[in-house]
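Given next, in structure tokens, is a single chain: the form predicted on its own.
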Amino acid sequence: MTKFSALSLLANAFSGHRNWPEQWPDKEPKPAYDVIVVGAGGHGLACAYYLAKEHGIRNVAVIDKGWLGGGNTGRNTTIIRSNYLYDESAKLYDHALDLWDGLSQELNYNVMYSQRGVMMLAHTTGDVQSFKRHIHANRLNGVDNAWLTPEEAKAYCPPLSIDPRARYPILGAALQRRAGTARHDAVAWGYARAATKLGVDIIQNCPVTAIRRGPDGAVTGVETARGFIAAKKVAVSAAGHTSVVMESAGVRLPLESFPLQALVSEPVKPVIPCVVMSNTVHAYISQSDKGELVIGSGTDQYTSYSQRGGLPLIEHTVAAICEIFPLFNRMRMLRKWGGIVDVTPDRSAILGKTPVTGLYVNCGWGTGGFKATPGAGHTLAWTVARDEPHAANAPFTLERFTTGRLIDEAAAAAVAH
């Protein structure tokens, strides 16, 4: 596989870029693997990559019912941050943020990680108190976060309206400067390319219909549309469809799946220099490198496996964006879409072992899955390889829902679930 470099780009330029090799082959499944990862999104591909690179487990298959990165990885708004409230969350998300820092160099693939900063707006006295609490908690955990006055917020993001007569007046903002965005597709492609180079098989358009267990209750493999594939370890990272896959193994999860919508505008010249989020109005906005305004909303109010969502929620979100950024009132929206997010009762992920020997799960990320991609994949790979949790994911067990040691991050999720 060709290593990307200035020299390889120059050499291929002379051939009209017609001689680039295949970035990752679409493999036919072998009869058996050491590990099967269900779900070829960012999390699943990252898990396979770290299994191969850091743990020497290369007889790995990543299986997806559709195409690589065609689920939530390709349907999110690309925001990366680690300013979560509780110690456990801050540690896990900051672990991911540390991995984001050098990911392009790690994968030899430009994931377009941009530390442009994420600003979270406070519209009420309650917001002010909540965000200042977050800031103090983050600083205790070594996570950067700072309080801005309305004037400082506007200086950081000039299109912002701080008119005190507005329906959503801005009383201040919390800013994590180290946060930002990345190119979602490039993250999946980069991990796929790097994992394939290390010997991982990527099997697309091959639905997993069931997880099989032996007489002793341990995992024996998976049933797929192409037949049975044996494996002693199976890691499920299937986002909104995780509960369906896990149910086939007799494991019930405390998950609900909701549509989460987003939309983009027509492209314009650079106008918004950071990510701006508003929990109160359930809206967030940034600008892509193509110039489009990328806008996200809250989850729909009903459970569904639809990837479309309802129009009223989009109308509410766009109205709120126009209140906060009057400059955008006449912008045209080009398209909208939805993803299927899996939500736990405490709005935190489940990442680790299950009661079934050889079966591991990575789910429940809600609206925070993309930002956790490297950290989720890295800690899941550690857990699968060693059959014990990494320090960062140790608190995110399935058992916490019976012991009561919950990690309630509803307020820090930036959009209410």
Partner chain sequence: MSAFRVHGKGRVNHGRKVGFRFDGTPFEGLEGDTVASALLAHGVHLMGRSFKYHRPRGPVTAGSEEPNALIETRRGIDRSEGRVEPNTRATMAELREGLEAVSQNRWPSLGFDVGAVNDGFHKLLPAGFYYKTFMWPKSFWDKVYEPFIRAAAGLGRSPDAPDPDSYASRYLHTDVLVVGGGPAGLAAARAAAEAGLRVTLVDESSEIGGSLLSEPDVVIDGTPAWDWLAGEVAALAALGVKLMPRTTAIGYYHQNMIGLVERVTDHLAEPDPALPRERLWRVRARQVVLAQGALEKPLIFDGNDRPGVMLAGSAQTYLNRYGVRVGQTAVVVTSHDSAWSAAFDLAAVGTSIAAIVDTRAELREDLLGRAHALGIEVLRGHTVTGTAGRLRVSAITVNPVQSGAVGAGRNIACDCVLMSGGWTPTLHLFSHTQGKLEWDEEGKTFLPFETREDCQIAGAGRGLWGIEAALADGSAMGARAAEALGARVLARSHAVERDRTGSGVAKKELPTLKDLTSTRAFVDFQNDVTAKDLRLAVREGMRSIEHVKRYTTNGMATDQGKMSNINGLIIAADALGKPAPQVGLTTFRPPYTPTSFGALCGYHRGDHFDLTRKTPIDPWAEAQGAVFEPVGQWRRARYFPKPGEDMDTAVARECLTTRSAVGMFDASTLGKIEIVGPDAAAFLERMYTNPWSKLAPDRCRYGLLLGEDGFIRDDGVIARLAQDRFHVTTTTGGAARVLAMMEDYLQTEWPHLKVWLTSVTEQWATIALNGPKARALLEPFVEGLDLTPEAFPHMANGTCTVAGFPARLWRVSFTGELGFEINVPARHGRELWEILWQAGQAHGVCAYGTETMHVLRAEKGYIIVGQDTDGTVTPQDAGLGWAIGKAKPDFVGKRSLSRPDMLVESRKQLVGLLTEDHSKLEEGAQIVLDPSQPIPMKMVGHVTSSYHSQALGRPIALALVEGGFGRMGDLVHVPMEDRTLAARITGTVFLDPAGDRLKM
Second form
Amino acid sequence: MTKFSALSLLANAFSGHRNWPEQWPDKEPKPAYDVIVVGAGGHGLACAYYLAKEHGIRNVAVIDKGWLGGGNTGRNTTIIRSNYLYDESAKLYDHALDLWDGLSQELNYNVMYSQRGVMMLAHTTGDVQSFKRHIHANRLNGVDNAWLTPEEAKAYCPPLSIDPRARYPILGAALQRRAGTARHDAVAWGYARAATKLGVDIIQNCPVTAIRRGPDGAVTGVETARGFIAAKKVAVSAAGHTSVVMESAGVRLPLESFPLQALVSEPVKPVIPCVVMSNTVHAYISQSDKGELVIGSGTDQYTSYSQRGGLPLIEHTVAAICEIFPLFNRMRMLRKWGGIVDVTPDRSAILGKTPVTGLYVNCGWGTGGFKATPGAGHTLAWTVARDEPHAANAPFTLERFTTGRLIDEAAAAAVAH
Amino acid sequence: MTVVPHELVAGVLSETPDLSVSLMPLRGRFSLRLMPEGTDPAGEVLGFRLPTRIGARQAAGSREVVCLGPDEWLVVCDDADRAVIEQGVATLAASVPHALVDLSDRELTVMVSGSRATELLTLGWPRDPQSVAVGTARRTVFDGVTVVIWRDGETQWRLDVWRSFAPHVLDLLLTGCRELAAG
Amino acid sequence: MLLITCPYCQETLPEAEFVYAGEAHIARPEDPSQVSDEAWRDFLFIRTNPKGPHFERWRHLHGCGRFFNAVRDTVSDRFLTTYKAGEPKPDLATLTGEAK
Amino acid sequence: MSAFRVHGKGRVNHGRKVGFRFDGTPFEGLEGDTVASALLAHGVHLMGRSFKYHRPRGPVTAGSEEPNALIETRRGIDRSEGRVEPNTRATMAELREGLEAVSQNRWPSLGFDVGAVNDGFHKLLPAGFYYKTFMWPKSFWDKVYEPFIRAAAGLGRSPDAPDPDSYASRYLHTDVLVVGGGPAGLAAARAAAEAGLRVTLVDESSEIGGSLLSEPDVVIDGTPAWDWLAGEVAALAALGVKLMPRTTAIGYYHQNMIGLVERVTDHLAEPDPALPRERLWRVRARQVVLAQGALEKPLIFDGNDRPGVMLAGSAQTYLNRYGVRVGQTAVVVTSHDSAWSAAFDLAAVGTSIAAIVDTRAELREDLLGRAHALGIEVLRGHTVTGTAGRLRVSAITVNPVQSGAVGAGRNIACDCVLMSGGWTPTLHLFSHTQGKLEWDEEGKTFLPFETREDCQIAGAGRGLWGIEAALADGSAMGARAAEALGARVLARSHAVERDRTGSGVAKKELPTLKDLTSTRAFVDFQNDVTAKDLRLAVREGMRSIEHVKRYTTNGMATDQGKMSNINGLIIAADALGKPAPQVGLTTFRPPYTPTSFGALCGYHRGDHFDLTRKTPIDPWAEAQGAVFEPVGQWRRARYFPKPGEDMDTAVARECLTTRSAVGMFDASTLGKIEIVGPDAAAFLERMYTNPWSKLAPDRCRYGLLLGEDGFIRDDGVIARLAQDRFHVTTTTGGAARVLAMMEDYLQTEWPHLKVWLTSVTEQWATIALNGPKARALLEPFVEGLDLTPEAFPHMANGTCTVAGFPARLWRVSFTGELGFEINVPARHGRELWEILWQAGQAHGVCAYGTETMHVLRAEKGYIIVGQDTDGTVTPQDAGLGWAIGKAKPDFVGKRSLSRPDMLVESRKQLVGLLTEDHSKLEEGAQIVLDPSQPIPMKMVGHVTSSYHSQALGRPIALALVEGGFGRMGDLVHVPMEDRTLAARITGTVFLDPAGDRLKM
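Given the form predicted on its own above, what does the protein look like in the form predicted in complex with the partner chain?
Everything in the complex follows now, all chains and molecules, and the chain you saw is the first one.
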């Protein structure tokens, strides 16, 4: 396969770009594989890539009910950060951040990982206490995260309004400079291209209808729209659809799937240099390289697989953005879309073994799965290959819901008192 | 946006030929909770049959009652009448399990009337105003705030709003008055 | 914004008057001290999360204030039925039959 | 001067001139013009530059689907006035006196744009080129490549001043909503209205009428189209139909909820300031009729993007609606009959039609006859292989095609090219409903098939061509909608003369002599996506239209694929050798056209963005110059600075005064729930950890509430007023949550309990008096209660009057001092406060706020839920084990407390911290045992509360520390950025551990 570079681009320009090969072949399933990954999103494709690259397991199939990268990978707001409070989360997300750094070169695919900084706004004394707690914990964990005064925050992001008379005045901000964004489609495509280069099969438009288990209870393979495919190890990485797939293996999960909406504005010249998040007013915004303001909305209150989502939520989200950025009031929403996010009771992921031999699960990322893509794929591959968790995903077990050892980042954020 | 008087004093807040918004004086107000079997004895004490359809109202003299839920009624009365009602309901005692709670100070009442009153309510009311018949009332939501909306006439409305939510609700209503007046 | 029929008010009203309250028919154990950690986990956390008809709870918060049950298709977000708390689980087959 | 205006023609008002400026140059247009039609009347086609290659562009349409003519519009010359919209469609922007229009994405000028060098390098910049390069050296991405890409991207510039205009929103309930005011929509509205239903008709244009506005020669029921239209609109108004022009249906949501945006003032020169600029309508319709018509498709050929090349139907609209000829000499290029009528109309007003070039070999005789009569040359079975001209098309090259072979070309000079690739139904709203589409192979387009919503599609929106058909179908669908609602009505049909029905064929890119990879045949004009880009994407393995779209950005421009999706699909399908349906259609997502943020914000801006709840005493605090802080939706006085005091000095004074004399605190925001009924105590037994049955009716008790997961959710003092009546207090932020949680358990778990819950938070104003002189201050005003310590000890409650106001008086303390909480009906709150304030002067009273409250309670080790607990803390962790009723079989959360992880030694437990060097710790600071370990350090806890204690003359802190109870007296370390602080672990009660001050 041609190596991507300015040179190969130039060479192909002369041949009218007639000779670019397929970036990944669309395969028919073989009767059996060593490992089947269910779900060809960023996480699943990354898992297959690391299985092949780091564990020498190349007889791998990634199966998706639709097109690769067509789920939450292609529907999120691409925020990447690791300034989480608890050691467990900070370690896992920082592991991912280390892999993001240099991913374009590793995959020979420009995923446009842009370390433009993620700034989280504090609007109440409760926010300030909570952010300071994060910053101190991050510092001692070796995760960068700095406190900014309102003036420093505005200097870093000029269109921000720091008017102290605002309904939710900005009392300060936490900034992770190493954090940023990446081009979501490119992540899926880059992993797909690199994985197939190592021999992985990607099978699209092939819904997995059930996970099969043998008499001993261990996994034997998956039933699909194109028939049974055998494998002693199956890793489910199906985001919003995980509950349904796992149910067929008799595994019930602490998951609920909610519709998450996001939107973009019409493209404008660069105006926001970083990512800005405000959990208090529920506003998440950055600007794509194309110039669109990319804005994350919340989830509707009810569980759903409809990917539809209502107007009131969009109204609230845009109002929140304009509360922080009054300048954008006359900008226009260009398009909004919906994804399905699977949420656990403690809003942290489940990543590891299941009670079923040979069955592994990676789910529960809620609204924050994109940032974990390389880390989730890498540790899932490790867990599948060695049948034991990597240090970074060891705490993210299913058992924690029995013992009560939850990893509840949201609960740890100070609430009104 | 409109500046709502910091001190909420009863009186007319906005008036045009086809629309007026005013803050009403405080009245006596009780929440009455009962098991179904309690409705008749309670009704006797209060002087009218307790309506059992949600939204339905009854009145006797200056007393008014509306059914807000399967076991919940809102009783409105003159200030002077409050003690009478409390004593009356107290006589129900153990025979009829019930709860009577004085809310006379919890809420303020806004009157919206005039040929464009209903239109004004559509600024913040997700419900179809037609679904609330004249002479009935509902607990519902207005601009995100829980309110009890009474329909006293085709173009006559009352909104009961919790004290601290009133400025927010009034702000929108008065903004709407200016907007409607402009065409 | 969904339209929801409140079985107490007997009216079909905008979602803005209601709040979602999670999966229905998950009864709290009579004597929690007697159940295993696993059974307690199931009660606390394990959810069906089906793709299709879902038994769930809503509350008519800005209205009669009552919690009630509903069956909603999570693929179309359409309500198949709503019914009062405490009433028996309706039969899915007949419901989906009606829905067609 | 406006050489291209046809006098007396169109719906513009030739008597009313309107002045505006474009890039600083003054122009004159007419009332009823758009910016585009007014500029075209002056022969100006060049209005913008494309996104990637900065190619010169002019309007290709006359409507909201315009991809090219995007401009910045302003009210007032200067951007700083804040009324600036980037990326406005010149084809939709109604002219108003003084409008400032400015071109975008060019430098230094629209005519000469340096960015156009990209066009020269286009061979180096194929679809997705950026995925393949900019990777070396690694550090260059952030520093060089991305800044370069970002600077090049984007079209207009964001506004840089706040928006002075206001926005509005409404709810609207209607029986039938008709979207689209063309013939089908008009007929549908008429039918439904005659059935006596509430009908609303919306159209995005400034006028109702749709295609009729461009078809003046049509005769309906013997009446000229425009007269018929006027009569019909009047009739609808008379029937009570709500007519909404300038209103765009942006999205179709669940169960027939449609979002509309009405443009209220943008077309007015001097709008009434009380009017909103735009208004969002949230419509709930029982039935919806979609009559949005169809969109004309461009033909795909080399150089099809030059200014002067536009859709034939749009040229017809500019002529018939706006009275503007789009050029002097036109060549018509088409694969559909409809373009012929455009040629005939233009010919009739003196534009010379150099040729009609039709890709089809077989043509309708009547059309040929008409062309012949007008002396127009017809080239059948021809293709276009190129155009010439820099800022405006100057010539076009056409070639014959015989059995697939392209013959020699011939250049035809022209200043405009009118193209038509046929029509495709506007399916956007239908596709928002997730309705199913079916592929019409003959028309090479998707048609609406079925949807779950209560929705009918009428006219061109479902592939019916011609006004007569649209009227008949509209009427039928209006009637169907009415019948669905149980109303009876007869559909009617209309006799239409000079109707312009027709047919055509849909094409992929037109055949050419050049090899496909070197032609620049544009599919998505704005994003500069060419046919060869689409084929490259397929070659690189993009199998679904979703991949092709994302890889090439086809259909992702501000027209959201209205111009490009179907053509893109046809080409991608051809490249894949698959039928189009198997390649799929990218779903259309809301909004139908870009929607201003302001309209979505509506009223929820500034002060009205969210509620601010204030207590009855708040006005007094404001008058005193209090500094406030938001707590949940409430604003609370944080401290009461005297002149020259900052927070620390004010708080120090408030603390000292309260401990030495008396302080007044407004506690009205505390949540209050009245719990009444025979089973009230039984209910509280189940909800709270504490025992309640034996609590005497004149006593209070601290109550602790857990979630079912065993973690602390809320707390507060609970007073038993009578055997069957409790007055429960909650945290300020927790009030609503706690009541909802209680109702949930009561209604669904224990419905048999005879008890009712009522929020009385706002029934009562609550004034807390704390300090050794509290009784002295209060006693003189109290009637009906003996306040002596014996008669009214700590945690007693009683009813009485205070200053003549009925009151619920409690003796409780959140400061460790002798304390009273006076609950009086809210209406009396402020008056009582001022009475006590006056009387208090003699006792040296102070008012204190939340900050002082925090310090005083911390000195006593009283926790604040949400600060010293964080949703992962059990009662035992917080040292509140004593609050658990040991004898109780069950309460909410009890079972979770025996889960394995709740019993481990290493749980974080709430302790006190005293720094060795008396420096104040920072809240949130992390605690370690070994300060010299390398990063990442093992953290054992964090500081939850930290204040300077005036009473102790030193800083104190509370902290959650792993196994803290077992570490009393141990030294721990708090590594800060600059230094590491050592602190000793203590108990949490720093002041008066025996509680003597409470007993005074």
